[in-house]
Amino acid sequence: MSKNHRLREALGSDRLIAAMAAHNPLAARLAEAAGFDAIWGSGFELSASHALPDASILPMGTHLEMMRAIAARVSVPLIADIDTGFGNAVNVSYVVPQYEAAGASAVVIEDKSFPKDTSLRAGGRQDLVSIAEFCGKVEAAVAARIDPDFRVIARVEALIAGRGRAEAIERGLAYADAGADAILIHSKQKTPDEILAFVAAWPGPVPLVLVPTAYPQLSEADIAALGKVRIVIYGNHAIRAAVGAMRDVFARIRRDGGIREVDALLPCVDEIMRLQGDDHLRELESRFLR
């Protein structure tokens, strides 16, 4: 069974999938033997692995490329966040079939105003397109997929930018009738009764996704409980693990003035070597070079 199918599959039963964010292949593989059922190809985590702001700064090619990476290097399906898709729907068009290439399964297409700011950040410029003209980019993004598999997810960010409930069921609608295979709806309030609300009263065809960096305190025991979300997306704490056990341990090497202390407290190099593929590498020396 292909990856594709196996997401489309998940989103049409009615069990809870996980998707971890990673921001490079390394990171994705210590997602799959950590257990998820999917990456979420972060285009957030990958503009902070270059320091710099999750605002349309980096070119596509340089999340493609990332893309590309992370597929060729786990066997779980990899959700790609393209953001609002680089343009306008004639740019999804030729966008969409090249991801699906990539090795992608799915994208995911926000309705917010291009270049976007992300969705998070305090007092953040929260622009969104009309229903019309992101329902002409779900249609685009639908007509060049070639995979009938592939997945398309619209991302609602009415309730980022403050317009509602009501207008972002109506989104939610108007999207899911435009082809997208799920929604994404995401919240920034600090608890989930605004996600629950929208979850009680969505009345769509499709099923959901959620995002809960700003509501940790909802789990999926919780999430799958709601019956009607399919998937749940952990975006950004692969590169805020690393940010953390990389600052602590540059301190340390600083504050010890040396290795010794902290050299015991990391991964050996062997088990680097090993996630990069050593023992392949080494089989593939065995039967071909002579």
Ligand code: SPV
Contents of the next structure:
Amino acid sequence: MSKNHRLREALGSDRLIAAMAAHNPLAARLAEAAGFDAIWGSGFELSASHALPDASILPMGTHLEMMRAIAARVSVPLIADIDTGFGNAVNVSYVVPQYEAAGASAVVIEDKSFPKDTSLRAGGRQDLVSIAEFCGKVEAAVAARIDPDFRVIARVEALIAGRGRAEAIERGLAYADAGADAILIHSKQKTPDEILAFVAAWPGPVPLVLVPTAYPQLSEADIAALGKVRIVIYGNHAIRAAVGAMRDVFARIRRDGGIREVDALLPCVDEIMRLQGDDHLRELESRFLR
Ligand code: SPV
Ligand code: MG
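Target state, the form predicted in complex with the ligand; input state, the form predicted alone:
Let's see the whole complex now, leading with the same chain.
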């Protein structure tokens, strides 16, 4: 079964799958090895890995090529975060086939205006495009896909923008009507109340996707019990893990004046080589090098 088909089946099933953010293929492979069902091609993580804000600063090509590199190195589906679609509905028509050709199994496109500001930033600039304009973008994305199993997920930012539940529901329904295969509903409230109220009110023409970064109390069991959510995305835990680990190790080496103490604490070089696919290279060497 293709990755696209697997993701489509998961969205159409009654179970919850978990996607872990990745900003490079190594992180994606670690996520797959840990048992995640899918990879989230996070714009936030990739921007952060370039030490840049997640505010439409990175060029599309940088994100697209990272998605291609990730998809080539994992066997689970990749859900690509294409922000606002890098322009208007016409741009979306050109963007979506490129992400599909790069190996993504889905795109998530959000209803903010371009250039976007990152959703979880306190006091961020959260301007939304009109419902009509965004429906045009969703329709363009759906019309542009080549494989019918490729998923188009519309992301509602009405709660992030402080517009309230009624508008969030109105937007979600309009986007589902425009052909979105699922609705990602995002919230930055520190408790799950806002999201729980949205999920309870959601009439359910298509399934939901949650990103519980701001309300980590909500477990997968809690989300599965809601019945309407099919994907939980862990939006930035790879980059946060990397930052924490690097910062600690770098500080320790400065403190210790060398690497002797830290060496035993780190994954050994052989393990990194295994993650690089060294076994495959050796096999090729023994078969083909004369
Ligand atoms: C991302 O990971 O890039 C996201 C999720 O879009 S968030 O950063 O929470 O907006
Ligand atoms: Mg993003």
